[in-house]
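Listed next as structure tokens is one chain, alone, in the form predicted on its own.
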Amino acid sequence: MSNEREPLPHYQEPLLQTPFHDRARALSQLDSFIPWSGYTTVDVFTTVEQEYFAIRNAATLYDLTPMVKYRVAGPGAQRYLNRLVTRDVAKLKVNRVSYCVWCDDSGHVIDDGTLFRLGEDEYRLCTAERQIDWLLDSASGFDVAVTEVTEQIAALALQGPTSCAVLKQLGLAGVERLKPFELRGFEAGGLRVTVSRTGFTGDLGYELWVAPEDAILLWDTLMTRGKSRGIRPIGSRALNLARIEAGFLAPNVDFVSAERTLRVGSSRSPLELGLGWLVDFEKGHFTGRRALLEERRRGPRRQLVGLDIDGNKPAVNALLYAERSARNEIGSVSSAMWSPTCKRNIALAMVDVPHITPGSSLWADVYLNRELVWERRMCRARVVERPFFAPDRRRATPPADV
């Protein structure tokens, strides 16, 4: 008989529905969901370059739930937040929204996010994943009170440029008035509705925070007052592409929390992601600012930059280099697509310094699938300012009635 002991099973919870897993579901013509936070969530409805044009050229809905958030209130908030983040929560008013980031004591990134301040003493942190446990570490000798709350409060980003007119449409008087992260509290039609001007299309958009019992009205009332102005459902695939083309970040693509890497070297700083500007030296102390002021002091060794890319094939996780024969690599691409928008073949990537000012020539190792055979090529690449696509209805208020 053997002493070994039968391996355990390995047991797995079962992925949550949002409140808008019915809705969804029934319009998904693929079946394609992905989890998300512990959420199932869909990844395409239909096609992705139908769900990406209308996040250029209409309105869309996408299921925002999963999102993990926080609820940061007491005494001593804005203190321990401050310590927390990079940025001066002092200067954030209520009822504006914020984007932030926070770090580990060697200035290396945790995690990004959104702050929300809902009152004098009230936030709301909101992350793509969860991060209770430094969180609540961080808030030892605070006088306040970190609390998840994501199951209490259902979201959906409304973004595209027929967004604002959707809402008008809703009954939420003065909603056209609202200014980039900015929210406010509206209420129309027995629907009580939290409306931010935030989003992660880099497009005109809005986030939408209501109680889950109110999700299915929201859903319904979105869906037929936005019918004439071309609304439809989109899955992350399709807001991968928007986000690249607007140069924003995703966590465990373009950067890895600093508690989750595995190699040596492979976390990143707020400088070296091209976040200088959310780093406020000036406030006083918070977790990371020794070795992020020496790091300013001698200068990142690598910066994530954009690229303009030869050819029309993304140039997914390509390798970098300074010259076609070069055997040392300078860089890597993190986030690459063909941008239907901007007509050019463009990606995110770390780069070598010496190689990051705009305009520099590089090579990139492209591998190619042609008929099921893999063909590898190097591709000159250009350094290039972001965002690729910024389009000026962003930030118009109040935005155009369209």
Given for the second form:
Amino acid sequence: MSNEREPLPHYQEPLLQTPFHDRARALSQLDSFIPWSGYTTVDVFTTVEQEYFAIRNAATLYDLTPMVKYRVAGPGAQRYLNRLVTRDVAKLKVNRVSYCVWCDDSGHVIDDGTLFRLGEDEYRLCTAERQIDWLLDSASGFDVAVTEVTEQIAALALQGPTSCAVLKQLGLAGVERLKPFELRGFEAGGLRVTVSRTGFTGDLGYELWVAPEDAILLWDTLMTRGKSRGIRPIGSRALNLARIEAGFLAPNVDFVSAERTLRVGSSRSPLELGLGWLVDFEKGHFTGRRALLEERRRGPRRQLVGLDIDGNKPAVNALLYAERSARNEIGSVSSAMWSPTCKRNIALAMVDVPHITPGSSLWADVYLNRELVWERRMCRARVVERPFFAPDRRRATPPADV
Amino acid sequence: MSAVRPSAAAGYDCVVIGGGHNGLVCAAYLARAGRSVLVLEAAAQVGGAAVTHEFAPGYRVSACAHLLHQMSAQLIDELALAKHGLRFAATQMPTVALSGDGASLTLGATGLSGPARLSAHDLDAYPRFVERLARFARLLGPVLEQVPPELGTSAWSDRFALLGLGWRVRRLGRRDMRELLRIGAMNVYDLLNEQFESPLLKGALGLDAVLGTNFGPRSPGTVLTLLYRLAAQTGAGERSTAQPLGGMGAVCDSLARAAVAAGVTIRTAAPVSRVLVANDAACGVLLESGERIDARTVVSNADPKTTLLKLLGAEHLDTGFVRRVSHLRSNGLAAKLHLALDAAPRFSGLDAAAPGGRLLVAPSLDYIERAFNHSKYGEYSDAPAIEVTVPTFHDPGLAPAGGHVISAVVQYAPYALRAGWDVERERMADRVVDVLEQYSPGLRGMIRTRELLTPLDFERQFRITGGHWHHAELAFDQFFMLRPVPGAAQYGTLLPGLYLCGAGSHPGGGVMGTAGRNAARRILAKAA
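What would the structure be for the form predicted together with its partner chain, rather than the form predicted on its own?
Every chain and every other molecule in the complex is listed next, the one we just looked at coming first.
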């Protein structure tokens, strides 16, 4: 392929392929690909159910390469990040990872992501969507360099109860001592890989970061060595089920970036998203702090909560009411599923105060398609604690040898 | 920087960064309301850019603005500036449009006079045009004296302020209201071509619309800048277009005396390096000397970029706000030429009394627009538009006996000159003298010394980011409740306890003092 071709109009520009693409394509039975941040990625390999159960019972590979990655480095990196995100970055030690959100001036969430501290003055910020304009504008006045490194790093999520065992099979000595949100570099069998004990499934799992030229070697080694541990690749659909059970938010599903909302009132603060625990008002100034202080003083008007809904039909897009007669609309569901592991009908929903406390009882109107006959059913829903699924193995160090 | 030393004094209620005219006005009003106030001026004397400086032995001139168009009569009276030494060498100076052939044109408050030949149409239209604009200007006058309302709040005071403005527009009557709304966002080129025939007349009126701005006559919004200038002149009353005795520095000297009389402490040669913050509020300042001064309120006369991005720093502000401040258009493009002369300059076609007016080199609207064109590409024009005064005509004390001074505002001299000012400064000065020589033959031979101050020099000497006389462009999108940026348009900033009082705030620059007065009112109202 020549590097010097005429640029195409944006609508003809092909999606990029990740370094794992050839392997993924070969294993994809459905050829079901979807776009993600300019890359083509797998939605489903075989069936969603098979892939989902592999996450909860064996080990799975998910291609994370399209995750947008920024290198944040320089003497002012920590001050810069502390002004950017709502958490106290000064508390993040080298080789640790932190889940963060960042807000606009109104205290509304622009995006969430994971922040890796790779060195004294070097961080990596991973986000679902591109943020470079906001990150660069935020850098004005700070001695820091922010560069996108998405294409320079290939990444796989290895998730599931046997994931640690698979890594040990690879010969990553001491990987079992890695604590949640810790990262470390390993070298085994000619492979240099950075492993972080992070993930989007709420289960035991790791994320593996390598140079693109090592990607195929990493994939092949994992698939070979992990065979006995039931390893299989998964697509975005199965991952989405796992993340709902884990109670994680998906951008553009459970909230819309404040930089992209058009309608007044459709952006959300971290307090509204139930992420108040990520906001450190004591650490000094950060963008949105004054607005969030004011919101905390007033109290948020609505909040994202977990719901447990009667029946077994996912309450997808359901509106929520205070009473069965559906007179007072008090919210809506953003993510919903029947959880096979919890055996519960669960959902994430934005609900008006005062119906946000665990135990509150609401009504959801669930639409059922019964052989093309639509039925509307009012189902009782209870506000419950998140996450819905939180097995001890996600935190156990060392993980059980299975 | 040396270590932080504790302040000797226990601190002040208010510290004002910068002793320009607005800082002094603000300080005086705060002190009169019982606040303990300290003014910190970086330079050796107060005044900021409103100073009289000696540019050649025995020759003194106003360094920046040379005429007082807009200082409100109310402010002069309230601060008793006359008692504190403010005198005028001349007031209501006539405007004279110079013509290369000597057929100049004098623009009076009510009519035109020659020797330029004027059409019956222009003679008839001029008084009506001036009167109509004066009506509009009177409507805008109160807006200048007002703390701008904040949009998107539910405060009744903000709503009333907007309703009041709407009501005043409505009360103009149907014909005038329609006309105001029609011309309000127009460019002055189209408006003047619609009204007049004489290129010289149109050039003179057009220059007033763009003087001190980054606009040519064809730029949108230049009718607004003209109305704004007229509105402020209306507020100045009989003392509009005045030349203070002793130059512009004398205005600030009287303001400083008024401030001191009100109880203000003034320290010169005390540059501030940082605004100090504690518990998310301004709590004082750190001087470049390392001295720390505590204050409950910090007021900055410095321009918005200097105040917010340099003295305070982005880390105390939100990204979106910093983005707006960084995008503030604040590059100046007015230069100042000062000539020290051995003898009295003569301008062709003018009688002996005429050099006492404002002399304009703007023979047509197209002439100004062509001069402006160059500035868009980082160049200056060899045929610039110029506003000339001969301050020594009214105030001989500014030069040695028999000598004279010419003070000229030259447009356009873009801050970001492509070739760089340190390379081009003298060449541009040559070109401006060439142009002046056409209107005043023999001028070149009288020049003993000359000085050209470019926006870069204003930035260096007066610490104004971009060297813009108004600190920030006076334009529709940086006006009133958008000045300097939303979030800081009510003199407060997003940081509690830090206020802006300079020309970057409403109603802007010109030696007016209104921004300082409005800021003081806002600070006092907040504390009440």
